[in-house]
Every structure is written in C-alpha cells, then in structure tokens.
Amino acid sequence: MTILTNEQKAIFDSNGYLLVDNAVTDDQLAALRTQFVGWVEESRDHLEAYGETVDGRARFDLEPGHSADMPALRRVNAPTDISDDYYQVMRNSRMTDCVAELIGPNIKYHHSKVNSKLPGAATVVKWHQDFPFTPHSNDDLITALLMLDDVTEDNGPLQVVPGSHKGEIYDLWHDGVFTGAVDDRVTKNCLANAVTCTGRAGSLCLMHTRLLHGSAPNLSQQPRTLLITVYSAEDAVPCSPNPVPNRHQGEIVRGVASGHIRSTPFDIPMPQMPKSASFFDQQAKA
C-alpha cells in the first residue's frame, strides 16, 4: 500500500521538502514524548553535557543556563542506541514508508538525534545544507524531521527555501574557518525566500539533503522538539565519517542490500551552477 500520492511526490521533487500529517501512530508518538520527558528529568542531575555515544562524545547536550530548576536539554545524540521506542519508530513507522517511496525501494539508516528548543531557548540554527555534513556518492538522502510537539510560527520552526535543492552546494568555510553555515549574502537571500514549516505533533517534514534551511529561537512558552532522522538510498555510500556515530548506522530499513554503488559527478555543473548563476540569481530572473 502506498502512503504518498503522485502529487505529494511531485511536490517533493519540485520543492525539496514535503509536509505529511500523522507520520506515526498515537501510541508511537506518546512513547517518544514520554521517553523525552524522562530524559529532561534526568538532565536535572547534571550541570554539563553527559552520557557517552559510541565514539566517546557526550550523548546529552545542555543549553547554556541549564539548571535543576529550569532544565534545558537541547540535544540527544543517537537516541536509537538507548531507546527501543526511538529505534522502532526509525525502522517501523509511516515515516520510514514515506522515505522509501521517495528514494527507495532500498533504504539505509544513517543517523538520528533529538533537537529540542524549550521555552525561551536561545538556540538558533544558521542557514545551511545537510549534504556537506554527510556527503555520499549520490544525493539520494532525506532528513526526516518528526514533530514531537506542535510546531508553530513562534516556537522556533524550521524554515526552508523551496527549490534550493536543485541549485548549488554552498560553501560552509569562510576565511579559512569552518562555520557550518552559508555566508551572509546567501543568508540574506534565504531569509527573503523562506517558507516556514509548521504542524501538529506527529507531523513530518521530509527534506532533501541539499535543501537550504535554518531556524530561529523559541520565542514562545511552548517547547519545540524534533526527532531528526537521516536516511539514504541503499546505493549511496558515505564519503566521510558519520557526524553522529551510532550502533545501527548502515542498517537496511526497507528493501534489500543490492551491493550496488551509484555515484553522481558533483564536480561538474550537473546540477551545480556557477557562482555567477546561483539559485537565487535564477529565482530573480524567473
């Protein structure tokens, strides 16, 4: 049984993102929310990042100003390693089915994390594309952002630039320093062309790995928590270490392991455009 309509698939292809309602069951959503509340309570006993992932880095990251009275847990790295509820949703949910229909039928898991903006959190996600962080032999990768809370205009929602996945891959290095963000000129253009992605808890934003995106601080009294899961087509091979190493990376979650490797020649203008004809220049001429 298919989940997505042909119209939805066409929207993803054109815009580079797609919003889907009810991507998990009510029971799955409740389990994820309960687990996260438990982690927030646990964080009250800590004053700095704690826990350990497979490469020794901290699993639980805390916002500056975190305290026992006002906990501010802002990230859980590789939650699938420590929670069967998160692992099962990653493998066995409507979310996984949607990804398979867009870049399948054979799908691999790459990594996941929980990003949370609690009320008043100052966290800002600067404009960037995911592909430079997780380069593969081809760009059939999807970042699936599952909303664990209602996401509104005020609580730090994701913002995207529709169609930017068909443009260039922007540099994240500036003056010899890795910033993890595009330069100020591109940021200005992103803000001018941004679309805000909102939805009720249980909704899903499927985002192409090349899509420009960012998010603002949470200015509301409501939390904004996302389970962010990255999947790739099975024939896409990583070209760099996983930024969130985990015990399940590379697992086939839909289809089979074909053993085939498919490459895209990113060093020629095949979909990349020269700086003089950037995505935003093209949009201005349209």
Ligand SMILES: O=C(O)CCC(=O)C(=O)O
Contents of the next structure:
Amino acid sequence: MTILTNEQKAIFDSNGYLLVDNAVTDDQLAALRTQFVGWVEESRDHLEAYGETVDGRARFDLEPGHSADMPALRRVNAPTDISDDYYQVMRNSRMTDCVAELIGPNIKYHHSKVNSKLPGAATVVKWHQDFPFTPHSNDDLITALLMLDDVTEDNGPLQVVPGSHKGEIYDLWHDGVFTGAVDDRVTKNCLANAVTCTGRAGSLCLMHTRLLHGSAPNLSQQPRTLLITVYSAEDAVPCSPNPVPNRHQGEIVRGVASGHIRSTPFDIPMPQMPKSASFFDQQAKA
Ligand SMILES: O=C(O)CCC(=O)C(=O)O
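Form predicted together with the ligand structure, per the form predicted on its own context:
Once more the chain from above appears, this time first in line as the rest of the complex follows.
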C-alpha cells in the first residue's frame, strides 16, 4: 500500500517540500515526546553541554541561560544512538515509508538530531540549504522534519522557499569564513518568498536537500520540538564526513543494498568562480 498520492509526489517534485499529517502513530509520538521530556529533566543536572556522540562531541547542547530551574535543552545529537523509540521511528514509521516513496525504493539512513526551541528561545536557524553540509554523489537526499509539538506561526516554525531546490547551490562561505548561511542578498530574497510550515504534532515536513530554508526565534509560550532525520537514496555516496556521526549511519532502511554509485554533475559554486544566474534572478525573469 502506498501512502503518498501522485498529487503529493508531484507537489514534492515541483515545490521541493511536502507536508504530511500523522507521519507516526499516536504511540510512537507519545514515546518520542516522553523520552524528550526525560532528557529535559536530566539536563537540569548540567551547566554546560554534556554527553558524548561516537566522535566525542557533546550529545546534549544547552541554550545560554540554561539552569536547573529553567532548563533550556536545545539540541540532542544522534538520538537514535541512545533511544530505541527514536531508532524505531527512523527505521519503521510512515515517515520512513514516505521517504522511500519519494526517493526509493532503496533508502539509507544518514543522521538525525532533535532541535528544540523552548518558549522565548532566541535560537534562529539562518537561511541555508542542507546539501553543502552533506554533499553526496547525487542529490537524492531528504531531510524529514517531524513535529513533536504543534508548530504554529509563532513558535519558531520552519520556513522554506518553494521551488528553490531547482536553483543553484548557494555559497555558505563569506570573506573566507564558513558561516553556514547564505549571504544577505539571498537571505532578503528568501524572506520575500518564504512559506511557513505549520502543523499538528505528528506532522512531517519532507524537504529536498537543496531547498532553501531557515527558521525564526520562538516568541510564543509554546515549545517547538522537531526530530530532524536525513535519509539518502542508497546509490548516493557521501563526499564528506557525517556532520552528526552516529552508530547507524549507512543502514539500509528500505529496499536493498545494490552497491551502485550514481553521480550527478553539480555546479557547486566555489568562492573564486563566477556565479550563474541565481534562482531568484531566474524567477524575476519568468
Ligand atoms: O530547527 C529548525 O527550525 C530547522 C533546522 C535546520 O534547518 C537544520 O538543522 O538544518
């Protein structure tokens, strides 16, 4: 049985993202939420980032101002390494099925993290594309953002630029420094073309790896917690180390290991190379 309709697949192809309701069961959602509450409780015992991922980096990251009384856990790296509930949802949920229907049949796990924006959290995610963080031999990669809380216009929702996955890959280096964000001119264009992704807890935003996206601070009284999971087609081979190394990277979660490598030539702009007409320039001309 398929989950996505042909119309939904066409929307993903043309917009570069797709919102899907009820991407996990109620039990799965409850288990993910309960586990996260447990991690927040645990964070009360710490004053700085703690825990260890497979490469020795901190697993739990804290917002400035975090305290035992006002815990502000903002990131859990590789939750699938330490929670069977998170691992099972990554491997075996409607979310996994949706990804397989879009870039399958053979799908590989890359990494995951939980991003939390507590009420009043200043955390901003600047506009960027994911592909430069996880370059592969082809761009059949999906970032699946599962809402663990209701996401509204006010609690720091994800924002995307529809169709931008068909444009260029923007430089994240400025004046010789890697900023992780596109430049001010592109940011301005993103804000002018942004669409906000809201939904009930359990909803999923499936995002193409080249899609321009960002998110604003949480100015509301409601938390905003996202489980972010990156999957690739099995024949997409990583060209750089995993930014969130984990025990399960490379596991085939749907289909089979064909061992094939498929590559696509990319025009990833280098700082010294002239840039081609941007997505926005092309939009203006259309
Ligand atoms: O937490 C968010 O709102 C988005 C996170 C994101 O874009 C990322 O981690 O690449």
